[in-house]
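Next up: just one chain, as structure tokens, the form predicted alone.
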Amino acid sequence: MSGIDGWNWDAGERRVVELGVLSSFEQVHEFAVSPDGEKLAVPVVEEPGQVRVWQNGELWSEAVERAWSLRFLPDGRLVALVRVDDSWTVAVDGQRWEDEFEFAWNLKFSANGRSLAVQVKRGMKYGLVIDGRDWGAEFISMRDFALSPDGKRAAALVQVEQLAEADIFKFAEGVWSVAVDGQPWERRFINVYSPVFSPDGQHVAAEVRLDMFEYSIAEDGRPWDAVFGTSWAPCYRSNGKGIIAPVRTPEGWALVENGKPVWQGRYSQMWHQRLAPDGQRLAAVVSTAYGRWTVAVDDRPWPRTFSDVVLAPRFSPDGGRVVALARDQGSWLVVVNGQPWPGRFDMAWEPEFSPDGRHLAAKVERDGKFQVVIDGHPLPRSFDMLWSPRFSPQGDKLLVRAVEEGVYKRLVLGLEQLARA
């Protein structure tokens, strides 16, 4: 698959396989679909202790004694996390990486698709492999790891001394750290929290917390002079020369820029940053009132507020428009510069813009069918399985990936088909 370029958009609907042959299996587990809509996948237990992937109706040849974490990368090789006489590794499209590994999980690819990457365990101690290759470190305990954008390095968040039972003064003094490229930074913290990577992949960025009651943002190492009463997730601005987090001050959760505010409101919480593909305008998840929720462009909060949940914000390709998903009074609603959408959902999924931005499209559940909606529209078809839509590249069509009446079917609508619909 060369890109979403490369993909099929003739307009048309497509029955790709017909699930029926499934049920000769003893047990089918979650289905995965390629971006492209093109293929398929399944996990199948053809008798106990034996299991296989199913795609487009063909198995892989290797039975193995589980497979899950069932994916499709973005340029369409199928991945899953297999176990094979009690150890596990990686298969890709069906072919298991040479190294065995006691257990793996947490597996993750890079944001251009070509890297893939997987925690994995050894006796009692914890590492990466990267395509199939080790990184080289072990250590006694891993929690979480981000991968460049090109995924040539890793960031793990590590312990690298051990800990004894109640031993609350070697605690305090700290012993995690980050590790890059599988050499922990020399510094070390109490905790240390979601790992990023700058977008020309040169530096790291964490949440660090320096004492008991003390949180800052350290890059390579190096911790803000700043320190704050708890920090969430740093990001870095598109240039790498910013990392912006959402801190908590005496005055109340506030959003800072390399130490320094870059917001002056200060609200109950705040967490969820997000930049516009310029890299200028920021939105964030804020609490405004205590139980209250929404989302706050620039520093200025919508006027709507919901009381679940609202989810992270994401900005249209042109910056003009922001939407989030919300929970309020236990339905969802898609909500965009602040104005939900005509009705509510059981649930909701992250929506998609077009490439310029002018529509926007997401799957819903409701009443246990799914359906898509395109700017507020739902059309009125209704799927067993859905997968979320995706734009042309010219935002003139619309992917749609389905389960209907035990057929997987793929479709190309045309925006003047929906607006028709």
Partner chain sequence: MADIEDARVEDAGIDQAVDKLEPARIEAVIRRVLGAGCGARLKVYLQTCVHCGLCADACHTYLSRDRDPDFAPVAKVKETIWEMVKRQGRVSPEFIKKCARIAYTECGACRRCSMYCPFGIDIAYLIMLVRRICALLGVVPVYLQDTVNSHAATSNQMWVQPDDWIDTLIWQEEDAADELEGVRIPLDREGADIMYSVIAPEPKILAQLIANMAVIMKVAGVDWTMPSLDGWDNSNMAMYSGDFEVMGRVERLHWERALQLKVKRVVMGECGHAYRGAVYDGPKWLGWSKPPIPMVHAVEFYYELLREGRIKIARKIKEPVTVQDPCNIVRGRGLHHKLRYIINELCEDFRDVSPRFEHNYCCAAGGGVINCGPPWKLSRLKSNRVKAEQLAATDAHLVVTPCHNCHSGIEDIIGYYGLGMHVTFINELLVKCMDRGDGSGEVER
Given for the second form:
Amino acid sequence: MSGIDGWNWDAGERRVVELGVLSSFEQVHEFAVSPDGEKLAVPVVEEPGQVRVWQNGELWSEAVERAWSLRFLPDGRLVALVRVDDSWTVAVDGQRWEDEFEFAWNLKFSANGRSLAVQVKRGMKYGLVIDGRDWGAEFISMRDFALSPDGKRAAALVQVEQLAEADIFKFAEGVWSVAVDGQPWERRFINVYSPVFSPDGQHVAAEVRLDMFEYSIAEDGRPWDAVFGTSWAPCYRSNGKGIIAPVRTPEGWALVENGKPVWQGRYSQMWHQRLAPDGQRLAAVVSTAYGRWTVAVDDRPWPRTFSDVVLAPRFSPDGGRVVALARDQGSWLVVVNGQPWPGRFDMAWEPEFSPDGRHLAAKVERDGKFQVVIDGHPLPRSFDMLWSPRFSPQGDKLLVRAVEEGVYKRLVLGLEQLARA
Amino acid sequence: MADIEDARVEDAGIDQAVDKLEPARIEAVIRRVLGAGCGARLKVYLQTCVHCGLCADACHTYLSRDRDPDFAPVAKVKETIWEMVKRQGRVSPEFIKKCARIAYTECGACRRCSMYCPFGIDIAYLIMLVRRICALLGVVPVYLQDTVNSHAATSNQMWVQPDDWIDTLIWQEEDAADELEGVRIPLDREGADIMYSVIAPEPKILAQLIANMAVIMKVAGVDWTMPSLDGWDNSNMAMYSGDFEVMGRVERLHWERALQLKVKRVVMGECGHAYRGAVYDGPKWLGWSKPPIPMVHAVEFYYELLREGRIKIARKIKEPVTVQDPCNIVRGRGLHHKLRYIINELCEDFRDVSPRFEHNYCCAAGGGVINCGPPWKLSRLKSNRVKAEQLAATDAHLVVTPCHNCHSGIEDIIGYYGLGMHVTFINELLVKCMDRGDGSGEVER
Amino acid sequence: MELLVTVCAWLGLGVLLLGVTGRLLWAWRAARIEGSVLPVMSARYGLRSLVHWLLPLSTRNQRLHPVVTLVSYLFHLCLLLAPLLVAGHVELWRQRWGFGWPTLPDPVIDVMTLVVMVAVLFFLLRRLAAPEVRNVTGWKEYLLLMVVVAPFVTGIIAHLHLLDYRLVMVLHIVSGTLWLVLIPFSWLSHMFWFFFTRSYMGSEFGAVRNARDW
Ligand code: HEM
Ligand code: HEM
Ligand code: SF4
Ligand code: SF4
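Let me have the form predicted in complex with its partner chain next, following on from the form predicted alone.
Then the entire complex follows, led off by the chain already shown.
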């Protein structure tokens, strides 16, 4: 399958597949739809211990004992974690990897979807398999990992030495490290968190715990000189030169780059810092006072604050706008540049900008039904199930993937038309 | 007098750290903690206390130890934080050792005393400051610290490996499906109404509880999910050790997981301290005045299901039953009436305790006390004779304990004082009593 | 004598007023810095708690300690009212400011004064007798009890002209001043903190935790 340009962008509505037939299965699990909207898939149970993946009415030829974590990759391939004869592996488009594991979980893939990685366990040891290539290296434990932007490399949080029961002294000396492509950093830490690759995939940064109450950020195993009360996940500037992280200082939460403040403001809380596409401007979720949340853009918090929570902000492709979801007094809002769209929702999903940054669309839920909201205007039609809408490369069409009256449908809407309607 | 046996307990986490303490470091840490950010409440409490001793009767440790004045809440403050303030932090390592014993093992931060002190002085808060100081000095009971280390490394309380977690859920789902057809534990089901979270002892040693919940969810027709990745554990011992950085990290991950899964609410298993961590202490440290999305304790949840008729009771437990009101959901959430509603729905012969509701006696296990482990077990048991007497007075056979700490704590007390009772979670009774819609649920007791 | 009265009255009341104001302002600022205190405060639940703790025997702990509670109520009632309603004070006030307010008859005041004295004796004995109280009682507590009772003892002696009136009056005025001055600077400050600590706890229990605190 080719990229998004190759998708069918002809305006119109198509009934892709009827879902009524699924009722013949004993159980129907969680649905997944392909990015281009052409396919819908779901694991179905034929009888206990016999599961198949159903896709647009067809079944994967092979039955497995279990299948879960089913999802479409950005390139349209369909993957799942499957168990056969008590061993786990990854199945891609119905084809199982040759290697089998005691366990396999935490599937991640690169932005283009070509690269696929999963954590595995074998002989009570923990490892990682990336595109079918086994790290070989095995660890006492592995909590999570990050993929490089191209998906070719992985960095995992690993325990490199055994701890006896209740051995708090050894723990304090440090038995955790970050393993990059299977090779742990030389230096060990009390804890390591939130690894991230530089944009070129050459370096890895992570939060490190140097002493029981001293945290810092390390790059390739070398911590900054500066230490802090604690920290949250770091991110790289797009040039790969700067590492930016929120850290806790005695005056409050601060945003620092390579250990030095980038913002002067101190906040009750700060996390989810995001860079604009130009790599210069920064936005982050902040708490300006106890129980008050908003987004700060370049150290200036939006005047409007929210009571419950604000999710990670996102810049528009032109950098001109910032959008974030906020929960306030029990309902969800879509907030653009500090101004909520009209309407409160029972749930809202991460909105998406059109490639030219002019439009913004989101999936929202109200009274158990799902709707698409574009630029603040809800489309009149609501669905029983819905996946986040996608813009066409020219930003003039919107792909809506939805289930209505037992039918999975693919809709391409022209924005001009919508504006007129 | 402090109990000689308690003072002699050997605990490597405390003893070895105390040996290495420098007075200058102690002073610096105390000044830092008592100086910053806790000015108002700390100073007002210290100025207000009229030393009247009226808080004594609140504390199960005082009542259980023949009214030993050293176990009165105000005495615990006198022996620790008053002295630190008076001497401006210039206290000895030995003093810190005593502080650790008092703050971690003789006070469960149950907050009963703040409803006995006429001024509402929050002794538990003051004790938590002492714990914070001890934690910063590295003086923490070894088993408690190990639990905190587990939280820091794995985000769960018991070093549960990521695959063991998922595997346990799958295995529990299969077990539950044997009992009732079609039961599922949906993993990572984005957009479900409810995320269900538990504490690590469930997958580790009490996995059946998860299967029970799956059955309950199926019968009630709930759209629910459980997360496959870290953040599934809602417990938090770092909150009690005084390592608030780790506490915050654990709570944040739990809530981030719920937000990622796009659920409307989180329902949690029968645990009290986890409720406190997820609803109060964790959010507060992170800057939330309340959880980002609602947290529903199992007791509230069962109440809702029974009240709305989504679960029907097919038969009732016949033997006499009593209850342990867990501090963190009773004084901490006012769930005592709902708790009794549930018990009365499930049991024919409910015998209430006295005192009850907000005035319950703590189980003496909560607040991190039971997590201080075997070295302190005897002390803990001695500290809760009143609970044993209170339970014995009911003549019940079964004690409903909708909290993991209470469950273990009461079980220990039952053994030590030879009460001949059993403890049970509501969950276990519910699966026995409810109408599963398939004619089962008819197990005779 | 008149000079002493003027100086002491100004000093006592001045320090009390300034002291209390200063403390409250400090607490307000400190509470703002602490961040999570003020948002918790709730008028409804704060008052609910105050009412329960101000009505005798309405809380479980008061019922567990009926004698202490009743003594304490009588003590506080008399302690607060007697100085305000004694003719001697109101007279002095009227002389200085030209207006006054109704007073209670002297015998009533005498009784109230005796109540305070007996109550302090009770508190004293309780501090000596009850281990959990003795354990947290030091010289400061005994001293404060003495300071608290001193103006009442000297007041009644003066009134009944038992000893040299001038000397006793001087002692009365000095002890009375000390009484006033120490309120903001000792645990006697519970007089004003009470309303804040209690309503904070009431708010936390009621508004946040959905529970009662009595
Ligand atoms: C500067 C301060 C004060 C002055 C000049 C002052 C003066 C007086 C005078 C002239 C009397 C009347 C005595 C009599 O009847 O012959 C009196 C009585 C009394 N004073 Fe004060 N007073 C002062 C402070 C206080 C304080 C602070 C208290 C309280 C706590 C207090 C408590 C009393 C009481 C209870 C009586 C009445 C005793 C009785 O009649 O049984 N006084 N005072
Ligand atoms: C409106 C003001 C006041 C309130 C609400 C108040 C409240 C209380 C309360 C709740 C107690 C707790 C113990 C008990 O009930 O015995 C107490 C004790 C006490 N109060 Fe007050 N009080 C006030 C004013 C004063 C004043 C003005 C004084 C004297 C200057 C005072 C002297 C005392 C003493 C000496 C005790 C301790 C008794 C003991 O030794 O146990 N109070 N107060
Ligand atoms: S255990 Fe409970 S009652 Fe006892 S001092 Fe601690 S908080 Fe107060
Ligand atoms: S009851 Fe309150 S004022 Fe009295 S000693 Fe205890 S903490 Fe202090």
